[in-house]
Amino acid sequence: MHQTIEKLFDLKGKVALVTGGAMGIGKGIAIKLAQAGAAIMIVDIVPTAEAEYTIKEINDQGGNANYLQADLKDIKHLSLVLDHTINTLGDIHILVNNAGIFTYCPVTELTEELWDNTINLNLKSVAFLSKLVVKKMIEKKHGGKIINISSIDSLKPSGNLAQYDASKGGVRMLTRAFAKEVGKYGITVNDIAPGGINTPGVKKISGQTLSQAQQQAMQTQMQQFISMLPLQRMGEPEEIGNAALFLASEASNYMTGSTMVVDGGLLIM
């Protein structure tokens, strides 16, 4: 039976857990999924007062958004995140692993602390939260959608981001590994590789203070980056939200283990 376009993208009755959803790309995704009818649980490390802006924006549009503050770098918190989502919203159908940090740093300045913080949030939390969600989806016998946010840096390093590139390359392969195993349960796993997106500054995203040298390197790279883009502009969070909506919807039911590149054409250069 053929479905209408409206029905294909209808997420009413679905529950979506979006990590790092209080701002930036995560916010763009949370808003788009809510507009399609999904109930949203946003999990982020930012204080509740900051997240309230996003929650209010979604709820004022007639959506259903909730917030839980948690540090996903510590995997002991992950079962609490899932339990809270199910206790609050009743189920879990869509997981968006978006939470992540990036800090510009030459490889000669890379520290173990920076490496561990980046890998623990960007990759380890994705693996272990996905594990918990997959087990719940299998238990519920309703399938589901897992959407991981990787990066064009998982395909082509941009420089001064070795620890970030390693983490996102891991996410890209983790997507395929999970997809290979869980497809038989009706669970699809895909990743989105954004290019340059207009999000809050690196200081706010990473929670770290950049040195003057790091700031200069970041600004130089940003100018060079935009000049290389065929579309000659940065992307917007809602444009990643559009891609996430496709992957969360029935329109993508025969797609798993894939990377959706949304980069303004950078990788064709």
Ligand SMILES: NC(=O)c1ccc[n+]([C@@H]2O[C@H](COP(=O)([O-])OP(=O)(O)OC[C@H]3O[C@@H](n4cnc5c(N)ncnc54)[C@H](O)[C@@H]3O)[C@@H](O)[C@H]2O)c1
Second form
Amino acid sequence: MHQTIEKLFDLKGKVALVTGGAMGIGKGIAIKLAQAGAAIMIVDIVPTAEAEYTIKEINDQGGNANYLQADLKDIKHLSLVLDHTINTLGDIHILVNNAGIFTYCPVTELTEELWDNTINLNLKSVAFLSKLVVKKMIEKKHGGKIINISSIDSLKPSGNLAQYDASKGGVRMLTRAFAKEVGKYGITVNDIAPGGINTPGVKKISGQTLSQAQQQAMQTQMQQFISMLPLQRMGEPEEIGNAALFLASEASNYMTGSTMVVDGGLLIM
Ligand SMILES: NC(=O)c1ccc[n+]([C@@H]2O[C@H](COP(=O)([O-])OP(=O)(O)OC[C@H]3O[C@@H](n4cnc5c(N)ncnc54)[C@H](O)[C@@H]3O)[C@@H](O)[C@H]2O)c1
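Moving on from the form predicted alone, please list the structure of the form predicted in complex with this ligand.
Starting with the chain above, the whole complex follows.
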């Protein structure tokens, strides 16, 4: 059991699949896992040219990052994602289900299209990609780590994000359901619930086509949110990367079915 701290967090020889890793939180996670030695496959919807900056940033630091463009909303693409990762890098040890969309929408404006798009990416793709990956991990008998990115909204709705909150509540429960069934194969499944993190996605939400009143309401909600936070600031993607590194490493071996809250104190506001 006795080992150095360096060894405890060492991911050399491991392969990590990170969804939505071209930017934002996924990028912060991919960088951190690569720094610990894991080979990385980033799967994201953006064209390869847009993801190149992230891939180069990781590889310039001595990492091994690769890219596959895929729309994860469509579960027909998921077995291709798995096959491509295994053919390129070998067996998968770590899956980070991070890709997600969040669209500001009062419940009175909710559409079936927004509901389906959100649930299909944020929840359905997590269930079916996890299914494929754990089946492979069980077959290969090497165990593994599944890390789902839920949200603080799975514990406390921030408002005007009902479809998103429902999807993330689902991710939290999916984490527990998978953890219960696959623990006996040496696979741990946990989720990270980030609070407000500075990412392109959060900036984009501000640029959505909204009425002036909605825009104003949303900005007021955001300002109030930051000023009330105990830590008085938004988090950074690398701070979620640090939490993911813990969950991907041997340091978290006796932890499964848990939610790790990284929220600047939002829950105690
Ligand atoms: N930023 C926050 O404050 C915050 C808080 C809590 C939870 N989260 C969660 O963290 C995750 C990442 O959020 P972020 O803020 O980094 O968002 P982001 O929009 O900055 O990045 C999301 C990434 O997912 C990719 N993506 C979007 N649709 C996709 C699809 N159909 N197929 C494949 N990839 C797709 C995007 O191209 C992008 O690279 C999401 O699941 C989000 O719900 C974010």
